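One chain follows as structure tokens, the form predicted alone.
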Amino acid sequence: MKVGLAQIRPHLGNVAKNLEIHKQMIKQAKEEGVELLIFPELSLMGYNLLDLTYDVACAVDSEEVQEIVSESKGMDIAFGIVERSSDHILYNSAIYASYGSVQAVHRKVYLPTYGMFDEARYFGRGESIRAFDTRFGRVGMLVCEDMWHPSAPYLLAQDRAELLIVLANSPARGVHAKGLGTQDSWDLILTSQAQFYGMFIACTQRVGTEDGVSFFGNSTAVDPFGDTLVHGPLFEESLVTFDLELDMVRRARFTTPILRDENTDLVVRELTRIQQHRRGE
């Protein structure tokens, strides 16, 4: 299986030049024999919309969606948007589309609020985290935020997902000589997670600059050994393919059976008694 990750620059707000730029990436993943293709989060309208984000919104069945679910049908793709729900609730939405149909939409449940981000001011939180089944296997999505929350892909790993992908757009932060911090914190999490729960993760991030704050890039892979698979460039545009073999999954939890030896009932009951002391101070 041969998995692409699409390291886009999309256009702050514009959705007709985002569509095309799909597209392109598209017909190149295409050409290249990618069977599953990646991009950003909110890759067809931009990161930082602010008030735009009422103007861009559009639904899961809209045209603009719609004109890149088509182009399923011989390769799964999975992108970002701003969902407008049938009850008016905006959400930071990653689809994944196959057979020229969406098969499954997830919702960004953690909205950060803190440094440069005010998610909260404009999308409403998403209330699940599902794996679904693909042609390919078992799968479950995340949107960047998501991702540092140990309990999303422990939830997904025990939703038996084989391969966890992530739809991000992470700012540059903390230069230094090797590199950037937010860099090193992905890696870091990416790898960990997925030699905790052996599974892939496939992590698209954007470049670009919107208002000064510049994306890196740097779209990452990790095997269910915990092993970087490649790496995107830094702050370049880039179509990053990888090979995915997922017998070694198999492998991965045979060799080092975590999942299996997980007591999730004593964690379901911890959690309620946790939950249960905090609403009783």
Second form
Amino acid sequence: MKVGLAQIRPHLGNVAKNLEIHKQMIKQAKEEGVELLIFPELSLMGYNLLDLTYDVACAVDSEEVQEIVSESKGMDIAFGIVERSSDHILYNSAIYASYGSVQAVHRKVYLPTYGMFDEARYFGRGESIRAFDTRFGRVGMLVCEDMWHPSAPYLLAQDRAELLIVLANSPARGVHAKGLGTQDSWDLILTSQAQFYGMFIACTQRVGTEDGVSFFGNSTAVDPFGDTLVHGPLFEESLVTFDLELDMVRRARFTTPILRDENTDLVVRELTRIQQHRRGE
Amino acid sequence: MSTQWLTDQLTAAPYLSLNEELTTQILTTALREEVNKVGFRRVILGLSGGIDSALSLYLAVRAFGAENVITVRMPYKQSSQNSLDDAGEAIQDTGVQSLTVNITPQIDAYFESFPDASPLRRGNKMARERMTILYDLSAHYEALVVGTSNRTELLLGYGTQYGDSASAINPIGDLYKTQVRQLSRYVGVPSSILSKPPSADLWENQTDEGEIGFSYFDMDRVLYHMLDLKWDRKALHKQGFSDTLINAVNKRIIRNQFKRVMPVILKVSNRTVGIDFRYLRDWGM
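Having seen the form predicted alone, the form predicted together with its partner chain:
Then the entire complex follows, led off by the chain already shown.
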């Protein structure tokens, strides 16, 4: 199975332009025989929208979103939007489209609201983390900061995901003598989580700059043994492709059956106890 | 000219050291994008002969090519000839277009009415005069004004509000002075500029460090531990920083916050510019 990471440069709050960028990338990916194309977080909207969040929000069945969904005939597409719910709550959502319709929506659960981030000021919090079946196998989706909470990939792995799709927008920061702090962190998280659960992780990052904040790219795919399959370029737009052999999941889990040995009963029991303690019971 | 002293500083304070190639790539890529996306192909900047504007120049040349960078030297009659010559060397080395506008006539004409004006007033007036020239020429050349203030001086407030601090985009504002020096050496800023003591060049033999009272290396190190690492005073003492240094730096940061923000707007409506009307400059770009 051929997977594409669409490392694009979205325009801030300019949905019309971003639609064009998506369509161009979709066309290129189809020409290259990609079967699953993954865009970055908020790919149709841009990242640091602030008050623009209200202006660009779309319902999942809106014309703009459906324009991309309709392109998913013959190639599955994951992309990011500001989702407006029927009760007018905005979510930072990832859409998974296949056979021309929406197959899954993941609303970002962990909204960074510290330092340079301001997401919970604008977005409502997603309330579920669930894997879903696709024509390739079982898939889980996370959006950026979700991946920094080990419980999120943990739940998807327990929910039988073989492939974890991450839509991300990581800013370039923490430059040090040897490299880039945020790049180091992402590489560490993706390789360790893939190895822990014996699953593929495909993470698309964006590039471009918003008011001086650069997004570094380096979209990454990791195999179930924790080895990196591919890295996108730094700071440049690119369609990064790789071949994904799903049988590797079997081999990795036979070799290191960490998932089999996981004791979810113990986890639930201990978490319940910890919650009771926190509530003062 | 040897820059062993800089190597020694970065060895003594490795946390200030930057990956030069990566930092240059981030700054030139972002500079190009932020200028191009608002419809400009050219940039303009004032060249003092000092290291900050030299680094901005070399980064701009990497981002846009020498033919799209315009530099302006704006000496006053008391500015040192060395500064003018050093700026000239950078202009020659990069091959950029250059203008020289002598600001003496308008500055002297203004202060004829205020003969007792302090050096501070005169320095600020000159900085603002230079700003208006850059913005005027910006319109003429259709070139965005590139800033030249580094992180250390922004934090310490060692600059003139609406003077040298004014620009459309500043590529070096997140670099401490020591890092400006490191990157300047990497991009090939002439060694005469790299090695001379930093000066606002407002009067003869003035130096930044003489005026502020501490070396940039000491200030950068204490700023890093105070701001980046959020160390408390006890930890700062343990690292060898004196109360004199900590207090002076702390006081400057707080006292000069006004220089780092937009003018205060008094709230009346439900959506006030700068308070709850929140958009990036890159709106729709």
